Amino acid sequence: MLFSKPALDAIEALTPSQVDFLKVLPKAELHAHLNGSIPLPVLQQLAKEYVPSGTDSDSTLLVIKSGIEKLQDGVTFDEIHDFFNLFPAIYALTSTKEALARVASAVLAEFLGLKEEEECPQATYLELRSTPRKTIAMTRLEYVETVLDEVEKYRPDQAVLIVSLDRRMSKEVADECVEAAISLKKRGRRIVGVDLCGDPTAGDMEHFTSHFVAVKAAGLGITLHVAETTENSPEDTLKLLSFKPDRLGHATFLNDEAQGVVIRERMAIEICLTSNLLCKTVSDLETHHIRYYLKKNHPVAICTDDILPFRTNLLGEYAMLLAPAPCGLGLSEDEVERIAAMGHGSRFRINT
């Protein structure tokens, strides 16, 4: 794999017998969402597939290929913002049952599919996560579904599913995500969780209360993307702490008071390494978040967030814990093992 630079240059910084180290670590991957995990061959061959419907204007094969050459060319990033500009491409070329299904399973695969110059997967267990789209060739429903057709080809201790709401969402459309994962859940369907993500400056939280409510009453899981810009108030991450979420996505810049709520309750934080270094939510891996969480050794799980436009693996993310600075954090091999048990310690149940 193509990987970029924070990664490639913690891997390159170990040694052999290291690198042999982490890959066969048994990992969990808790942080990856669907659409920006896509092996790029996959979309590629789905770019060169696609036929224009009569209601497709020229604007949206421009989006394609101008997405397509951006992903291709690898992705420069100034902000957070620029990340969410590479998705209409994705999202036109994701559009019918078929594209979708297609793409799980080529998701799935790269995550837990061995492959020829592969000695282990690059997980052991993955939650895979999604937000449900409408488009004129399926519902939200049959999004859901068609997503865990393909995840459910692997054994449950493999491949689970969260659903994701988008911070921009309509209550209206946020319900009908959520009853999905609940009735799906409630057939006996592998929905372990809901997410909250999407642009983390859009939206009120407060609309999303009743949400959540329902979400911990049917016995799902809850992780929410929490604090990731400096634009995030602090009343509205303690709105979202109010939640009382398993686990939190990023949580780059909580303040004191949200600090101690999280090690209190023990929310286990989502650590994306190379995602914050490219979009620049963390300056450098010294100043990072994680060395305050692993002093009070607080629950971490190590995930990628994704890879497509981020070109890394949990291979590099590991490797980033393990590599001597200004690389990685220079931990030890029985800390990292630590670490990736944390990551398996915060996984969501099954609960029938």
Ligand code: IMP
Contents of the next structure:
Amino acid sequence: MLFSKPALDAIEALTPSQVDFLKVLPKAELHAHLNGSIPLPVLQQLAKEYVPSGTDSDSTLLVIKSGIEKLQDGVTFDEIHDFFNLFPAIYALTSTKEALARVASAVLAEFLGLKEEEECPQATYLELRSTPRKTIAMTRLEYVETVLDEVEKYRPDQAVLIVSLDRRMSKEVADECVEAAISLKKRGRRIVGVDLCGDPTAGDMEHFTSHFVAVKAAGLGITLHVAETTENSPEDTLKLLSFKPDRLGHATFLNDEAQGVVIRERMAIEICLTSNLLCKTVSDLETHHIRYYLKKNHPVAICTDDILPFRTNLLGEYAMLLAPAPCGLGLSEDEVERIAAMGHGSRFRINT
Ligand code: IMP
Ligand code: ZN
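With the form predicted on its own done, generate the form predicted together with the named molecule in the same format.
Starting with the chain above, the whole complex follows.
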């Protein structure tokens, strides 16, 4: 595994016995985006096999080529859009049912499968999330069914699916995604929640109100990317919190009022350390907001976000808890064990 600097520095600062402790610690992954978690060799293989369709322009091929090159070389993120600009290349390669099933299978195996010489998988439980995408080869409903078919090859206590809405979605598209999530759950398929993600600087959150009312009424969990950048206004954040989410992604820039709501309602925070450091929304671990929540004994879940561009895994993220400063928080093994348990405690329930 090729790690980016924050995770690599932390792992290298640990003793072999600390690494072994982290490897066998049962870890829950609650915040992993499917198309951001594809193993690079799988994506490279899809690029090799890619046959341009009649509607593909030369620019699609160029987008794929430069996207793969960036991912191979290691991406640097000078601003948040450098991250979102990676996805057109990935999406061009995962637009058929076959390719989508292949990447879903590979991502599930990456988190839950046993690697050579390892006794434990990276995660013992995975809530995978993905945004239903309509392509010339599939409807949004078919997209979700295709991913679910792979998720359901694992036991229910190992793998479940969260349907993501994107802040840039029109009301009609969001309607379609929510309807797909609710109808599939009603049919007994393994969907446990709905997420809101996408470019944090885009969209009007007011327009998602009715969607999250329906999601809650259907008994699905809610997790929202919130206050990810300084550009997210307090109004944007408070509107999202009014949807009564169970969990929050990032929650980096909450003002006192928002923080009060989060603490009072015990909304668990999905913490993605490498993602925050590489996207430069947090400058170092010394000032990371995880410290505030740990001090308050508020539930957090340690997650990876997008292991493809961020070059990390759960071992790397947990290493950053255990390693001494400045490359880690310098916590004890007991404290890290307690944090891992909080991750499991924040899982969405499968209620029928
Ligand atoms: P997908 O939903 O499986 O297609 O996964 C990739 C998508 O997840 C991206 O296009 C983004 O919309 C979203 N995403 C991944 N990471 C982040 C993040 O940190 N913030 C907001 N959205 C994200
Ligand atoms: Zn995310």
